[in-house]
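Below, in structure tokens: the form predicted alone, a single chain.
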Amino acid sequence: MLTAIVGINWGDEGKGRMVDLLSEKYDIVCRYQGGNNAGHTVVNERGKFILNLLPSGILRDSTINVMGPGMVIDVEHLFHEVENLRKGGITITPQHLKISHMATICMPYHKLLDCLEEDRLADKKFGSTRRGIAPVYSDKYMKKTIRMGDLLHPDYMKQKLVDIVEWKNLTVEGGYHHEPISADEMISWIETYAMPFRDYICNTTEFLGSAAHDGKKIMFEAQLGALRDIDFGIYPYTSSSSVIAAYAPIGAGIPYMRLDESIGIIKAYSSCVGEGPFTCELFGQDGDKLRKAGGEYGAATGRPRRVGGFDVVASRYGTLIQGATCLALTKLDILSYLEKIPVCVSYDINGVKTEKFPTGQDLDIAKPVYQYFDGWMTDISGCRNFEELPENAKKYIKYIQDKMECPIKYISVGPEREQYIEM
């Protein structure tokens, strides 16, 4: 069984919470793209954990976790993330965590270049997390990066890094007029933060292929959501990798295998971190109240998220792009304070209403068309089956399911591991 857990919208849908919940049924959890530019918040009996790089299955001792070749890994961040989890009582060993030898290392100069470019763009910036993701993916396709497997050959790695730094300084010094990068400092950084992970490096193509052949259940965990995909998202305000389910076997290292299931994670309202078009956005008191109720602040950056009502147009598009076979609806409990629940049912583009998700300039100028649904105004966090929910909550769920044309299998009614309903 090969299952992908993917975001339907702009990210922050609650994928980490669902991976932690469902990983009990899987032998392996694999991250297949992205870096530490987003976070997954997981609350369980051990406490509250924020994961940026590690797969969310890392919180289960019985689950093997894989970081695939499609990832870009800031090893300094990984070093501290592992340290923090160990302090929280989480076991992390080479038997528990496998890192692809083909995964790319995100270097300090990638973060530097990310910051320099965002500063240059000023009010035209893309809203980068400034964690080096775009520069490192750019270098990957320029074929000028250090990969995890290079750590197994230190002399080769050092010479390769010296050549890359010489090339990179053409941009840092000549383009941005910044002081040059030191190759010696980069080598020292590698020795401090990357070398401790040498024993974790493996060929994930062989490992996952063998596991699948033996009938092991594998879960693929995505970062961000469909609308941040480099090809199908709100370009250029996207991530720099492919976040869609179809890429999961590729980014994991087993491109010859097919998914059996794609579980799309969808929030009961909308949220968005960063720049770019967000048609359903609520402003003023309505936005502030929803943001506060949902605790909508970025797990990776702490930035206040933009919020809005559930967006039918964007969500139906994301459900399609992700090839979702079922959906998990998260944070339904957050809406319990609302007497009237806002839902963006269509977009208005130059006076013409549409339910099709637009791109480019049409998306930039689209205006939301809102309808309001009756709320339930009662605490639902204790509900454990669909029949226990208030009638208006049931109607809201059924409306979303009908509009998505995809069954809702899970409903989250709180942050704790057991606070969910399985349909």
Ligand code: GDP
Given for the second form:
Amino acid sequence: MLTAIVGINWGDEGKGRMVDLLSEKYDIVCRYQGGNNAGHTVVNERGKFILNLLPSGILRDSTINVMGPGMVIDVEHLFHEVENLRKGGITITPQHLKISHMATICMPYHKLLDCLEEDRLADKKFGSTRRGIAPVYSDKYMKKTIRMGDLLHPDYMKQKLVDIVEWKNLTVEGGYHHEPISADEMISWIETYAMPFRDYICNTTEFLGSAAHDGKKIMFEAQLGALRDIDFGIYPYTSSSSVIAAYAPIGAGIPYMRLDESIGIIKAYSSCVGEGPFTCELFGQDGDKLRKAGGEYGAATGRPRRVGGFDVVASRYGTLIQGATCLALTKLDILSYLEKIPVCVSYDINGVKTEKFPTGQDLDIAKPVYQYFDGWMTDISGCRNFEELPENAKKYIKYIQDKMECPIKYISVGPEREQYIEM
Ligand code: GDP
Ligand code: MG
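Requested next: the structure of the form predicted in complex with this ligand (the form predicted alone having been shown above).
Next comes the full complex, and the chain you just saw is listed first.
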């Protein structure tokens, strides 16, 4: 059984929370893309955890966690993430955590280049998390990166790194007039932060292939939402990675296998971190109240997220791109304070209304068409089955389900593990 848990929107839909809940039924949880630009919040009986690199299954002792070949790993960040979890009583051993020998290491100079470029762009900046993701993926496609498996051959790795640093300095020194990167410093950084993970390195093609063959259940955890996909998202305000479900078997190391299920995590309203077109955005008091109610501040960066009503146009597109076989609607409880619930039902592009998600300039100029639904104005965080929900909440859920043309299987009414309804 291969299941992907993916985001339908711009990210922060509550993927980590749903992976934590559903991973109970799975043997293995696998991250297949991205790096520590992700921020997944999990609240369970052991406490509150924010995971950037580790798969959210790490919080269950019985689950094996895999970091796949498609990932870019800042090993210094991983080192601290592991330390923090250990302090919180979480066991992390090579039995629990397997890191692909093909995964790419995100180096300190990738972070540096991310910052140098964002600063150069000034008011035209992309709103990067400044964690080196775009530079490291660029280098991957330039075929000039260190991979986890290189750590097993230190002399080979060092020579490769010296050559890469020489090439990188053409840009750092020559282009940005910044002081050059030192190869020695990079080697000692690798020794401090990467070498401790040598025993965790694994051929995930072999591991996952034989696990699947033995009938193990594997879950793939996406790092960002559909609209951040490098190809299908709001380019160039996207991530530099492929976040879509179809990529999961590739990024995990088993490109020859097919997904059985794609569970789309879809939020009851919209939020978006950083720059770029966000048609359904609400401003002023309406936006402030929703942001506050939803606690919309980035888990990875602490940045206030932009917010808006549920966006039918963007969400239909996200549901399609993710090939969602069912949906989990999250954060429905957040809307309980609203007398009238705003929903962006279509886009207006040069006076023409459309439900088709546009790209490029059309997306930049699109204006939201809002409709208002009656709210329920009562706390629903204690509801555990559909029948207990107020009529207006049921209507809202059914409306979204019809518009998405995809069954809603789970409804999340709070951040804690048990705060959900299964349909
Ligand atoms: P992810 O990146 O998709 O994993 O989502 P984040 O963790 O960045 O953001 C989701 C936030 O909403 C976290 O703080 C969660 O604890 C919280 N959350 C998730 N589901 C619900 C829900 O149904 N209700 C409420 N109130 N909070 C939720
Ligand atoms: Mg997040």
